[in-house]
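Form predicted alone, single chain, as structure tokens, below.
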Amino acid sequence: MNISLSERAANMPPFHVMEVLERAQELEREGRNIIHLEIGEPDFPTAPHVCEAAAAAMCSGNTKYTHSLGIQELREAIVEDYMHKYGVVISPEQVIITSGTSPAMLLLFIALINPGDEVIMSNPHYACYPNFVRAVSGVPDFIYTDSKSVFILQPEQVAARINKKTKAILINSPSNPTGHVMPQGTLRGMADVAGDVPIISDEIYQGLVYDGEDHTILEFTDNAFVLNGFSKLYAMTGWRLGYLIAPKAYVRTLQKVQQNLFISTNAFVQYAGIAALRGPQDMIKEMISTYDERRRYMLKRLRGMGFEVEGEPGGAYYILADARRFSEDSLELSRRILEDTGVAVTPGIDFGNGAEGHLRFSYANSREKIEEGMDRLQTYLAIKTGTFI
């Protein structure tokens, strides 16, 4: 059969971390014991009061379509959250509730990008960013960052790159894949150099900060779009609940795209989001403390094996480690580690060629599993290099 596909779909690269996960799951079905250090998913359960709120909403009949922008009470809770944490004043009319942060990104790029428009982003970057841009016929404009700047995009780099085709500047803090957090001065500088170009700030790991302060781009400019959600901070990945904060002038267009593509977000899931924001926050404090302890342990172990990690990743739950001492081919190295040791890690090439030769390690797993994974990896690398640590 002659299969005809669009070029943009046929040329889209795989999401390597998902392929690592899927191969790891195949090995598990064969009886192998796999240590998962690849996937960015909290190992904590969703808080009981959040689950109870969703169940109560379903039992009360809240299973119908909602307003396309989302339930008013949830939008108000998000506004309250940004005011409480950052002193930022926004209105519920600026908030669009989505079925996860990825749909929010799709809505935004459809609304913003015309064919040939450019979006400035760092390299390394979250794996899917350029694919979203290309899907709407936009052009990713990569700025290479390096370990000296702990892979943080700098305002002067952006200022030198902005041109008449630039439609947006995309930033991500705390960062996936590096775990680094943009300092307040860098965010302010980014707002200053952007001028009339809007900043898109992916803040999905907001709140998961261990060193330094947590900030939002909205503290420094109104000309910004914020992508956020409940997956990471509230351990709600499978709930698929996110949101987009946008300048008021863009909301009607974004709403029309939402109506056509997604109609609305699940009603009972939105009630769970209200409970997450307005309910007890004790579980979050416990999670952050646990992640921080794992972070410090994994950093020490990786450096002890010969991986290079610049700076102290201060947020999210990732470490991007330079593995070029062992191999320049991160995809093949990650495959060999999985097949030979049963430890699943993410190849750096997933995050752009600026991360080639690196591996991303997630510490969103138990301390016991992390210890076992580090032990297996150390033994493997010792045999590979002939150096026993």
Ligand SMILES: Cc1ncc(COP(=O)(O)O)c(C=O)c1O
Given for the second form:
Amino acid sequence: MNISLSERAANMPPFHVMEVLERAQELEREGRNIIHLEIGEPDFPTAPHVCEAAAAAMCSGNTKYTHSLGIQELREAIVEDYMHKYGVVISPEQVIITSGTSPAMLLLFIALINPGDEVIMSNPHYACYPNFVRAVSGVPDFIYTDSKSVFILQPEQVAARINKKTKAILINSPSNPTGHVMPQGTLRGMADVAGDVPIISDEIYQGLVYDGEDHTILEFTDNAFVLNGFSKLYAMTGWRLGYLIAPKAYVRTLQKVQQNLFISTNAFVQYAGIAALRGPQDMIKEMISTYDERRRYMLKRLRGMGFEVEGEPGGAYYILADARRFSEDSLELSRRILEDTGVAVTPGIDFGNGAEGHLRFSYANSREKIEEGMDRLQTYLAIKTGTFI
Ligand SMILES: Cc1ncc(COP(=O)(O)O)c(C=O)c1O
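Switching conditions: you have the form predicted alone, so give me the form predicted together with this ligand.
Now the full complex is given, and it begins with the chain already shown.
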């Protein structure tokens, strides 16, 4: 075979965290004991009542295509959830159910972006954002954020950047990779400066907030598209269930894209989503307090080893730590740490060159594993820096 692949695909960088995970799994197959602090995946199981709802739906015949926008009851449950948590009024007609937040993002960008259109985003950013934008021939327009503002995109920066080509402003709070949460005033400021430019708000880590309050962009503007899903808060990464909330005027176009590209989302998984939203929430409360306890522990240990972390990352389950004391090259540093100590961490470069020299640590792992990981890392870095006694 001698055909060239599309430049779009050939030029797409790897998702480094997946590469680290895959190498870590290879080492595990060789018998190595690996501590996973790389992957952004809850270590908790999905709640039993959610699994039961899916099984019941499957066994009672919910195994066909559904309405392309999703089943009505789930769309209503999402509306209730936003009303209950944030006091915002949206209608079920604005909600499109997708097979995860990632397909929701693709759907939205396909519907929104013409070639050359720009999407403002912070750098660092969630690794995949620029690749989604480029996949539809759009242009990611990076604004570098720094550790002084805990990497949070500021409304003044956005105001100064908006131009004729700007098609959307992409924000993400709580943030991957930083774990920081956008204050209410920043969200409001963002809505003010955006004017007619829509804000795309990735709210997938909503609910995972340990310090301060949780907000949605919909509290501050209607000119917004919200991306959300069940992967993180409900520990449902493998179920592939997400959604998009869009202004009504755009839904018909989004629906046509959904019908053509995805048809509909898995039927019985949608019933699991209803159970997650409307069922008991005590497991979620427990998860949140466990994450918080791990967060405090990990932060203390990382700082104790000489990593610098500005502020208090109060959300999601990540800490983006400045590792330049040890190396400027995050890819090489994470590779060495994995090979030499069996601790898997994500190189900052995965999240844009604004996070080079940093490592992202995930505390979505048990306290014992985190302790073991921190111990191994401490010993390794002490030897590396010659401070080992
Ligand atoms: C910021 C952010 N958005 C979206 C996703 C994708 O989530 P999903 O599993 O719903 O596709 C992730 C996954 O890590 C993420 O961190």
